[in-house]
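The chain that follows stands alone, in the form predicted in complex with the named molecule, written as structure tokens.
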Amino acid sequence: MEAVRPSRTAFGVAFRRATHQLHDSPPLILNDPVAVAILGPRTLPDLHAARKDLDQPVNIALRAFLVARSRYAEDCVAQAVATGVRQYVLLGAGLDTFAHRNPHPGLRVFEVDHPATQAWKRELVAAAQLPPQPSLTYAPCDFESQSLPAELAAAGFDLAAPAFFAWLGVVPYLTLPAFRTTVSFLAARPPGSGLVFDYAQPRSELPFREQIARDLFAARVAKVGEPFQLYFTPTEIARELSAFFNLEDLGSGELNSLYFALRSDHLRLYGQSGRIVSAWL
């Protein structure tokens, strides 16, 4: 992504999480009372206007994937906390609001993001007058050019203690070396640590209709300066994560069973492109 501009895709993701709060029927997949507030009053008219496009298939599928992704990560954090983990690191945090809703006493939250995106987020947090969170520490870092361990250590992260890492909506935008450098660092964390991230399957693995959807989506993100660069098949991901245990790699079917099975509306995931994986040490 561009060095000086905040991430546009981070805004797009946050916008859809906010739309979920305003327009989807209960029970929400991701209950996030801060999702609308963080975007500020200027975004409200657009959020309300988004109602008319809510039921377009492409919007349903994307919104379902994004809220399921955050929900799954937060379920994994709860699991990590239950086994004694006290550090949660959001890699490429964007406008994620977990730190402002953290329900786990004693859990420290580190938000790592590209410096330009993080500075913009901090402005939005201040403008929305969200109360300061003593458990939250910001750690600006560009995964392509800076050292994640060094930036985390400088922010007070305890390298000797286990941690859970969420890396949501970031991997497709990275180069393979940056992805592997980060995975090696995560694989060297103490036992009990874990991670969750989502990835996209290569175009060639998708049925024709999804290839068209992929092309449109890829063109859109490239246009805002954040091109997709990295794709994996589930077999490749298993290989990349060979240092980890208890891999759970979920596609649309599994995520629909987990979170959407009892819904009476149309909100559910479609297609094979996006997958979410968790793994532990």
Ligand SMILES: C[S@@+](CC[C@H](N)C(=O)[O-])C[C@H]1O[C@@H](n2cnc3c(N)ncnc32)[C@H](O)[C@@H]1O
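If the one shown is the form predicted in complex with the named molecule, what is the structure of the form predicted alone?
FYI, this one's just the chain on its own, none of its partners or other molecules.
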């Protein structure tokens, strides 16, 4: 991502979360009444126009994955809170709206993101006149030039207390050293901490049709300056997360059973590329 420009993929993710609120059948996988408001009134015509392409298989699968990963992360947060965790960190928060619908009294939310993307989000929040959230702290961090532990500590994060981390829509854009640096920091958190993130399998692991779909999508994100770089198999992810326990690594089949069974519409996950993993200390 360019240093002075907010993430375009963050907007795309937020746009699909918003279309889920407007166009998919109830019950919603992710009930997010802020998703439409944060994008502002100028986006509304595009959100309504998106209905004509809603049932294209690629759009169905991508939208389903994006809302499922947010829902799964928020389910994991609820699990962490039930065990006493009082800090939630969104790494690469984008336009995530959890902090504006936080149902957990006493849970502090830290949003970490590139300064340009975070400044853009704060402008959108102000324009939408969303009320201030006392539990929310913004922690701008340029991962290329700043230290994540230092920036979190400066924002008031308690390094000695357990925390839950959501790292959604970020890993495929990283280099392997950057990924491992962050995992090492997370693995050093106190017992009771946890994390959730999504990752993509290598092209060679996918069926031919899905390889073609991946190639087209990868070309699109590369064109806006945010190329995919990093892929893992489930075996490789388990090895990278060897310091954690209670690893849960979910693909399309498991996520469909968990969230999309018995729906009245066609919303569900397809393919094998995207996976979501959670793990605990």
